[in-house]
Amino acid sequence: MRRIAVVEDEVFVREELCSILSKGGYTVETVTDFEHAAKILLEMAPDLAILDINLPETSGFQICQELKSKSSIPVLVLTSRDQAKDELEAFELGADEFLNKPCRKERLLARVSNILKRFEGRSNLIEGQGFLLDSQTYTLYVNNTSVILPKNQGKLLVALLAGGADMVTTEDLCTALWGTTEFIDENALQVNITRLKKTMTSLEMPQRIVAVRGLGYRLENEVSQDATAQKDTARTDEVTT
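Could we see that chain alone as a structure, in the form predicted on its own?
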């Protein structure tokens, strides 16, 4: 059963939405901690989020922006504000639908159904260290931004993520890029790896690509200077005690 999260501060409206959606066959969850709503929604990972704009402590616009910068969760903005600029701003921030309230329950359910159909099969998000990657569109969500990677970079990152902490062989990476190992061009592979490295560095991603000489590549989490210093101190303490 599809899960829908409702972010609405007016109790009566929230209860009415929950009732309509529940009767429509959906599992409904509510978010009332508006200051941390985006974080809660990311943890909940619902199939759809319905957001009001006018909320205490924050706004639906801010929640929408943060949510869409870090995930592909579809968002329906439902508000009593009917100014055209609000609708435009919502879409600019990544909202997938915009409805004015009050609205007929049939219209609400129709919009919800349409959004969910558009997003069917998008359980293709791969989680990395501090980022998400859509394996179909190669959209990378990291550090409060989203970037569509060039196809070859996206293919390589998907293959490296599939390897986890293990090495991915040159043959497997070539297969990911070109669909065959009959002709392995290590120079072309290295060019594409170098481009992906530059992209990851520019986005300040917490992982780096490490070459395993003559064999392949793997993703490795960067160790912060503080962590390295703590390890060095621990070693020193062990020696002196």
Second form
Number of protein chains: 2
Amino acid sequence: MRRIAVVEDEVFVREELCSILSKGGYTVETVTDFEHAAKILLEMAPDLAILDINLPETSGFQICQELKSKSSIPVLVLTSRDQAKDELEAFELGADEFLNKPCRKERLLARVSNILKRFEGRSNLIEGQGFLLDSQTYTLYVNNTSVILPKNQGKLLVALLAGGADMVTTEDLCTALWGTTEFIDENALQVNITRLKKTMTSLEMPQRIVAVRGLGYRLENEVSQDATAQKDTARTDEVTT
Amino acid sequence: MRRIAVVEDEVFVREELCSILSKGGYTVETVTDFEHAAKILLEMAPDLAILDINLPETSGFQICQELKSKSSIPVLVLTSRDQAKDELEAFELGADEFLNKPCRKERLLARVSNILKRFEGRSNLIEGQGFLLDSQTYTLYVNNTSVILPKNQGKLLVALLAGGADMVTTEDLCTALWGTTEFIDENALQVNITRLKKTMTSLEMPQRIVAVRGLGYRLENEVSQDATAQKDTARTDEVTT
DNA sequence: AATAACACTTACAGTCGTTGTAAGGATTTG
DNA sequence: CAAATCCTTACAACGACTGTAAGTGTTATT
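Other form of same protein, the form predicted together with the DNA, not the form predicted on its own:
Okay, now the whole complex, with that chain kicking things off.
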């Protein structure tokens, strides 16, 4: 049965949501520790997270952002206000659906089943900057095409994506490739890195692999100045609420 | 630039939509022949179709259904009424998003960009009964896992899916595999069919490949007594001809 | 500027999965 | 029962991917 996590502070609304979802045939789990909601959700790994925007100690936006940066759990955002601003912001932060809180039972269930169906079978898709990667088959979706990466290149890209923008050590990459760091010529890793680089550039992907001398490698966005700027403005908006 | 097709009868609303979308950076094309809207949309093959529900000669529901059964073009449904009924029906018919018509500019654009982003790079995903197939890489998504089909099995499955529930001739299958029906041992086709069957059953897919004696093959849903009934009638039909 | 350490490139042969062929067995049709 | 058709299995050829090896390019430090 599909597991849905509900993050909502108002008791009445929360009970109502749980009731509707339970009757709809879902297993419902609630999160009330809003401060650590993102971490808890990551551990729960539900099939869907329903987030309220107005929470006491934190904002649903923050939770959404953190959740989306570290997983591909579908997120449905609730808000009691009918403001387009919230919706816009939620979408920018990676929310997958949006719903105004005074909402009929049928509409909620429709949205939920829609979102679940949409993510069905794609639980192993990792989101990169401008591309998707299937961590099982290493099928890569970029620029309206799809390519199957050779296994080693796929493993490397998964390992690099797991590190986000941070560096990944050569040991980690070796273990990702062969399960062990022993008895392996380090040149083999370099060759595989080179091959991945070549396919990435040939696909015109917006990310590059950069060597960190003596330590490892990391992914780097091609045009990374705008991204940080947007991030900052989004933060200031949150403060005003 | 992304192309959006707008199907809306009220002139004022249509102009407003076009204006907003144009300013949003999209190429907009309108459809006013509502009776043949589905066919026209299939030929246009836009990146997104925006459908009104209340149309003079037909219903947006019908268009949506026909469109979704023959393509994977994203559909955004508009309605002027705030009835959950419409939304439910639209979702059931495969609509990907839903929006009430008195709607702010920002919300429309947010929804549009969201839906486009969602379908980005997945334009070559074919929907089967309970599974998805990438027609480029032949990556198959079933039961929360993904598998890469060998090229020949992928080609066969694509060809069979193109036929829907109808039969596909052996010639068509041969051309799908080798581009020509000449000089090919028909046994080779059978071997490949057998292999595809084996992988389909091993993946517990809800569809089966059924041979149509002397003519070709077709896909059949597993749990549908109607299908077997059709099978029998189909056979008798063949004999009587 | 020279050297050492590190990163990159290229070519080649071994390995593994996929494919077509062939032969024989199973099923359906009349 | 016989003929046609479909199915199964095994096997060798082919191609893609991989690790090895050797050599070239780059960076940092003295």
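Rigid core here is just the name for the largest C-alpha set that superposes within 1.5 Å across the two forms. What you see is a predicted model; the values in this text were computed from it and never measured. Numbering follows the first chain given and starts at 1.
Once the rigid core is used as the reference frame, the Cα position of Leu108 differs between the two forms by less than 2 Å. Taking the rigid core as fixed, one finds a CA shift for Gly94 smaller than 2 Å between the two forms. Relative to the superposed core, Val75 undergoes a Cα shift smaller than 2 Å between the two forms.
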